[in-house]
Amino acid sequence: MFRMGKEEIEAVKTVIKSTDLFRINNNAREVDHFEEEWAAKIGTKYALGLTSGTAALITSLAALGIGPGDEVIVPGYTFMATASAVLSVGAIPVIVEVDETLTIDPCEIEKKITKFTKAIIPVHLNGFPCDMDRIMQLAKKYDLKIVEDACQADGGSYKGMRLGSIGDIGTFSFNYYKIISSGEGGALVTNDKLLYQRALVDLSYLCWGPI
């Protein structure tokens, strides 16, 4: 794990002494270069920043348009938030078994298929990545959704792509025990425009409600 260091004091110095801490028309745009940075690295077009891997799921379902009544796939295996945040949009999860690499099995996944199910949330778990080409195609098979969960594999990468940009959807968290740390965070990725405009309405929505 990563420990804070002089320049981690100097950057969180720098914006206290700004007395500038709201992301709406702050001068030095923090939080807007870190977004733009993290797409690059992840190899996507666009970024959130949000509070919490758990914010990140929460608000990626709500962009998808799931829930009450829908049936969301999740590994039996991983942090509760997965399946949490599924419930947090009135959605149910539906856990499936992992295979020998912890991560979800996708022979499994397809025998939990209805016509309720409507994404697939597979989890990169310690930094091991899904068969994400099995679960890609069980994904178009069925006209799924992917929500890809990578709050444990910050920059970790499947065949070239780096997790998080293969979905519809990747999420991240940013926490003092993950790879990267702001103290408490996380962020979603797309390529989709819809989407991203979508996870903006949910968020600011969640923050100020209805306008």
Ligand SMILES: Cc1ncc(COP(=O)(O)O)c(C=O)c1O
Given for the second form:
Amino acid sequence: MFRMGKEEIEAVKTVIKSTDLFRINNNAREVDHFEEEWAAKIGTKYALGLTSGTAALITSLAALGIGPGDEVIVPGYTFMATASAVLSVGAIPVIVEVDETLTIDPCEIEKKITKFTKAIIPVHLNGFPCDMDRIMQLAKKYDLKIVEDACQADGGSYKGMRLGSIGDIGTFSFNYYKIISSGEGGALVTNDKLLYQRALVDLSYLCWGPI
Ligand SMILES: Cc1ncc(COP(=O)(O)O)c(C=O)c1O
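How about the form predicted together with the ligand, since we already have the form predicted on its own?
Full complex below, order starting with the chain above.
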């Protein structure tokens, strides 16, 4: 369960006192601080603060250009947002069973890959890492994108790498039940500058098509 202290209270006070709550005016210095610190913590070049883990998943898929006609592989056991994010961009979630670790079974993934498959969303459920070596191998073999759902895994790691930093994009949730909470909130991380830029303008992408 999260704790809130002086530092958090001061940061919120700074924002309220500025009377400018919107990053659109380039005034979002507290969010900038958070993004710099989060990227450094997870070990990626870029982090983008968002309103929820669901928003992070949708934004990631939109940044990757995934949309109608595409299939995205998701595990059969997860929070519903993993699959509903795929539906939100107009793509089809394809369910793959989990194994005894309760994360997606890498042996089952290959059977569900079709010519329409564009991405896999491995979910590090309960902070338990997916078998990222095998998932990344499949991604390479079939030219698929990986969006890690690390919404339940803030700060976890796999073979020395932070969860969320291994695939193309990693997503996090800061809701009430999570390790870090901002009330509601989320973030995505990536090492890819173009994906970061596309994530920043994902709404215009969703409205008007590829940039
Ligand atoms: C695995 C997983 N993915 C995505 C989400 C969505 O996060 P949020 O509730 O911040 O939208 C959650 C939240 O419960 C989650 O547990």
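Please read all numbers here as calculations on a predicted model, not as lab measurements. Numbering follows the first chain given and starts at 1. The term rigid core refers to the maximal set of C-alpha atoms that superpose within 1.5 Å between the two forms.
- A movement of the C-alpha atom of N191 falling short of 2 angstroms is seen between the two forms when the two forms are aligned on their rigid core.
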